[in-house]
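Given as structure tokens, the chain that follows is alone and in the form predicted on its own.
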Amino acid sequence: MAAMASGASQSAVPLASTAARDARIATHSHIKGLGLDEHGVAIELARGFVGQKSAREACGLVLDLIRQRKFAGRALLLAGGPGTGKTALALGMAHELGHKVPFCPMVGSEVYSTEVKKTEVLMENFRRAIGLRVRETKEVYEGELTELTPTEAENPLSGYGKTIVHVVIALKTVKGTKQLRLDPSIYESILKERVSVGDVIYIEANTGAVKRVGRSDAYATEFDLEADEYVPLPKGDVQKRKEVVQDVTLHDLDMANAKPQGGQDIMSVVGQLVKGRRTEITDKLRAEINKVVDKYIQQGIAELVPGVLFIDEVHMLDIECFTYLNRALESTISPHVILATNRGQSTVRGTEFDGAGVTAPHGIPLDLLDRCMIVRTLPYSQDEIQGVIRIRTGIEGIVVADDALTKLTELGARTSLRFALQILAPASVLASVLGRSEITVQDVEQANSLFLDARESARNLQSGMLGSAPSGSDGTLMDVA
């Protein structure tokens, strides 16, 4: 019987293909936005969301405030039970803002480290969530590479081997061709970019950076199977002034200037101001970077793009972190902060000096809670649970019979939505072992008998501790079956 099952499972497992690999399916892969219409009203089933209409509409209103730059100095708090969609709401807001707006997720427990201070971790994530769109006009050489000739000479340090003294390249545009004699360091950049004759490239005159744009469309019919991206021949002269738009975060600027390497672009401007070998990001360095950023914003070279910092399980922060959050929210350069918690009345961490600590709603001090706009997420109804399960079966590519879907819905209503979704994959494996292409009620019941949900496990543990099951001398449970 075991051999038969093994054979069936081997035949059911698809072979891996090198041409196309399945993407990993995450917990919130189905979330594509908030699912609101043009009037900001939540649609019952849209963009991967089911239910939670009031919370989605509130988050949509906050999005409008963020777009209008009217949400500074405040925070959004998503409060609700486990599995009610708090993280999904935050990810939906990130999708609505677009990939150009920085979105930095973190968990409250990330701040506890033996290497970095708690406030340093918070400030680092704050800076990750603040973007800077820099528009620079650079002098570049752009065209199709028609010649690449490195010139070698004897190595003066040894009698063996040769070294490249310069490289001669020719760039072609619609208007003409220009030959350039370049430094050997640029030849190394050309090799790193895997540039060959026939590629369209551009070279920055002040930094020597080489960028491969694509293959010239003159070679478009060279092969039957085309793997390259073909681009047209550039117009104008080979040497031209080009506006380059670069999206960076303040944390990128911090890291680039903590160990200055020199150069002419904005990433190393502060390196010219702050001399010395700095190996860590200090408040003084950040203040210098803020001054330079402010100067570039006033000159119209750069534009500040406040992003979103999402702190999940915010009740895990302690009183020092909450105090720091108060100060960070009042800063002139601060991102939009979204907090999430599933706690009710809870003790604020770090206040347990004499017995019981300070008890506050959601484990957040009242002065910080007063700055928050609070949105409540409600438990899902049975129809909404069924809608979520339908979406997840489509995302995971699982076929479920109607009666099995009803069984999973009842299971989710009795236990939790998360447990019903977790049962999907084991039930699919059990169905494939028996040669079925869809999950039946028997597969759901068998998977449910193999795994315990959280409430049942807690009940078994409680009954075992009360004496219905033997336990060890140290109080560990020996048998909960």
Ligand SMILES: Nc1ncnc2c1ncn2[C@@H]1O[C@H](COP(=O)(O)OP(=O)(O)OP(=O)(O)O)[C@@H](O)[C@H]1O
Second form
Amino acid sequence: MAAMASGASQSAVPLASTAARDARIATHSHIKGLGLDEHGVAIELARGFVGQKSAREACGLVLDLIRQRKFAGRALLLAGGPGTGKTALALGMAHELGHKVPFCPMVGSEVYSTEVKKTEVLMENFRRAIGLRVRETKEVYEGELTELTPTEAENPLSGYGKTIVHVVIALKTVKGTKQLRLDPSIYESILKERVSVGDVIYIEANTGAVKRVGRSDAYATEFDLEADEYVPLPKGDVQKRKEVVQDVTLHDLDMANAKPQGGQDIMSVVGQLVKGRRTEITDKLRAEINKVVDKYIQQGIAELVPGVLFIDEVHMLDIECFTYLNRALESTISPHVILATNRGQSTVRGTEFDGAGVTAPHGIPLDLLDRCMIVRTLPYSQDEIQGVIRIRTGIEGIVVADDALTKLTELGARTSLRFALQILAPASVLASVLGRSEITVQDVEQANSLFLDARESARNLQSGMLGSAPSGSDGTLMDVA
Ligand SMILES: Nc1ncnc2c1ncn2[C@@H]1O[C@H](COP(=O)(O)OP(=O)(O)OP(=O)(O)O)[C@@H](O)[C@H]1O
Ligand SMILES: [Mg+2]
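Please show me the structure of the same protein in the form predicted in complex with the named molecule, now that we have looked at it in the form predicted on its own.
Zooming out: every chain and molecule, the one shown earlier first.
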């Protein structure tokens, strides 16, 4: 996942969905794991986590079960009031699993789309959360690139512009150098991989796919600080057999096979433009892919890596999705599922036919709830709130005076942790407008007077200050607690 994210930030046009996923995680950037010791006991303040010990320990236990592959067919439900760290816990678990295990975060409301069926969105995310590690021995050409010369010629068709007819490269290993004359399509993938002279690359002999391994360590002393990874000059011959390990998700395989593989003629190009919007992957295609994957697993070429699907705000799903989840959880290739909700007793979406619908704990039907292991997150104490605020001020680079920190903590205890964290940024702007680099009590008070917290706003509505009274409670656990 980390590799993917860095790739997206390098490319000129980052994918919209990737950017959205990043933005949602940004408020949790201080969370680096669950912060448990070797016995699985929560450390008071570790890896960005403060307090919430028993929930952290429970999550750690679930991680152990996941690692031992004993959590299939079950789900973990994180339940607790708003701002008690449910999303943070799930992201902490993702960190603990590492980037070799796929982690697919989604929000319950993502399933509602006019273009794609609800269950289709769920299925897609399920398949995003199942990885496949493919080991193949391939015929490759590997070495440090010492020459890259594309040969151009007049375009025979139009008379304008030039086309590349072939490209000559030279690859160097410890044993020697070999010059290769390549097809222009390989030149395109060389450009795509942003390969330049001095990089260690390999080219797959039968597909022509180019992979950049890293920068040759002959260049390692050029700069003091660089993001590049240095690799030694490959040993042996340029042409050789190499074991290549690739991590893909089932969704990647679906997508790769769903794309129209049309030719270069005009009709197929137009066809691709029209099909530019989201295509549904058919069940038939998935079944085909499953069959191929099964075959690979049996032959020992591939290994299944069940990852984690995290559905935040799970009460936003409706009864159709819940029944689908039940079935999907029981299928043989199911990822591990983590759900989070801040609702207490509430109506299950999609059951309100005339008048009241079915009410259930957390807005989740009982049959799904029965498959869940439930972990409760508890409201924070003053000390814990202060701890989180301290961490966030460090991350956001904000300096807070001691009495202002006390004030923020009180505010957090009276309203919510999230409100206290949200007030940090405006308060620091107010401080800098007045030419101060440190947030004082006045800044906090002023920011607090400018913005309402949830309870205050609700009270104003109830007292009719802003118009009509609310029709009822939204059923969050905040009201229960
Ligand atoms: N124990 C904790 N340690 C450090 N930071 C925390 C802790 N709990 C919560 N936070 C931070 O507080 C903020 C609010 O927490 P979070 O978003 O996880 O709450 P939530 O339970 O998901 O709330 P909601 O039900 O509204 O979605 C986040 O920025 C989160 O990273
Ligand atoms: Mg949340």
